[in-house]
Amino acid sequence: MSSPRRVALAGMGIYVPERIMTNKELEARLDTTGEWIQSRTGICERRIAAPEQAASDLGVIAARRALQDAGLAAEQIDLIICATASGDTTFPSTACLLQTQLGATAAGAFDISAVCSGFIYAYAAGANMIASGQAKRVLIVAAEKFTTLLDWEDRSTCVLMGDGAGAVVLTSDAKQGELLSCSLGTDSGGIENLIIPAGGSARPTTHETVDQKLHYMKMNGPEIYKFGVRIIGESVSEALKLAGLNESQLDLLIPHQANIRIIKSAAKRFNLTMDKIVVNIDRYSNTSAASVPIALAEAKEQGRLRPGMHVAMVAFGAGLTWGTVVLRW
């Protein structure tokens, strides 16, 4: 049996809208302060998609900007796998919309639906089908309108999420970026703590479902910052020893931005100084299961990735999910 192939980092790209929805227009929707919304989750803003944006032409653009850093054409994409919970249609696949939208001819696609944590669950399946030898070049796309399932009359949820893309383009030949490991995990008997109720197979959407703003997120904070605090800790203790790295080998950690409260508490957990952390949730707020990869090129654009690091991406969701990729700049 052959080896598996080497997997790295070939290419990345972001989008986010060019709307800003600041904490001071949402104290004049709701019941808050601006300064209790940045001291409780570290958001001052948020973006907001236009109306006529779906989260398929969020992601084109991410996926196309992330395509031109590779240096790559979309016809020699052998897979597109779209990491969201917004997307444009029950069916088909975002995936699919986005194979067409961008002219990927020679690509297969389907989406993955594990919200926060879909991007890292969508990194370790692409890289697993590079691995195995059935691609040679994977496109993920996580590309999230989440601002579309929020009741913007309920100041516990609709202050914390937000609209974006990212991007990322996989192949064995990459120079940057090699894949060390990746882990995942599941709890689903944490499942009420963080759903959108209806609109499923389980609770069709009727008149008394929309009444009742079944088809919105419903969050139980206190339980989901308390799994957040223990759960990212536990992730990337465990890929870094599948990496075989000791913890203190650990360079820079980029965490899903759910909470600065909960990075922080990564930040002490692991002895890093906030410096080796890579935080935008101030200007993006939670943005689902983008909020990995615009991290990630953000701390490409900033310098902070350099040769030799050993780099986190850690995210955790509802599911209950989670999951850590180790690599190694």
Ligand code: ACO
Given for the second form:
Amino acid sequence: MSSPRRVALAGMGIYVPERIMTNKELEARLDTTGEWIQSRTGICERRIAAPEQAASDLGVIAARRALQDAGLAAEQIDLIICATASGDTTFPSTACLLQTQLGATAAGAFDISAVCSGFIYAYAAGANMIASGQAKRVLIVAAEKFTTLLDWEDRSTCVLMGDGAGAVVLTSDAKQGELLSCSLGTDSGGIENLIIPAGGSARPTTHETVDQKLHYMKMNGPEIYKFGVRIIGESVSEALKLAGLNESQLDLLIPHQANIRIIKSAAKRFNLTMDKIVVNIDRYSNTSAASVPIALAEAKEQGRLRPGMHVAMVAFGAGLTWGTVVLRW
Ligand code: ACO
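Okay, that is the form predicted alone; can I get the form predicted in complex with the ligand now?
The next block holds the full complex; its first chain is the one shown before.
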């Protein structure tokens, strides 16, 4: 077998819906306050997709922008991987819908189900397809209309999530964002702490499951909080080791935007000042799989990705799943 090919990042793009829902708006319809939401989570506002927009409609705009940024036509893509927990339909995959909407006629397409870790899992899968020589140009799209999975009367979950999409194109010959390592992990021991209980084959949708709101996200917030704090440290540390780097060589951390307090604990764990961590939870809340690629694209736009930097992207979510990708910019 020939040696693995280099993998780098040729382009990126994002899309967030126009409609902004502020904490003030939630105050008016729930037993909550903007002060509670902001102080406990860091969220000030989130984006909400229009009724006629599905996850693929958000993803296709981010994907077109990523292709343009990479200077590639859709026909040149040979694999599309979509990370989503809120895909348009149970089947076919949202990646299939993206393939058609983009006109990526030479591409195979599939979805990855790892919820908030989905982008990192898709990145690892796509990168390894390039490294092994089975694909040349991979489009990864993280697209979420997560607000359709929320019980809007449950203040403990609905204030946390928003809609959005981010996409990247991976190739061997891109100049920036060379992949150094990926580290993935899973532990379904905590599965009940973050789950949509009904609507799958274990508990198909019935009038009763709908009446009981079992088709919405249920979360044990404090348990997921503790898990997030612990796993970000462990996962980034493992991925840096795989990349042959010391923790002191980490220049920029792009974490999943679940809670500003979790992000600050990561800053402390890695001895990073906040200017070395990308944060946009205040404006977008938690957009699940789309959270990391949106933060990555904003970091680039703000000129925070500079040549030679070591960048770690880390996420965690339902499953429970987690993962880190380390790049050299
Ligand atoms: N407004 C006002 N009060 C609230 C709200 C709200 N929106 N939500 C909960 N509370 C109340 C609770 O009812 C509770 O009241 P009580 O003490 O009278 O029982 C009190 O606030 C404290 O509740 P906790 O859940 O202990 O609050 P905590 O400080 O843990 O914050 C939060 C809750 C923000 C959810 C936090 O636990 C958290 O961020 N957890 C991790 C979330 C996360 O990372 N999710 C990942 C999802 S990713 C995916 O894969 C989908």
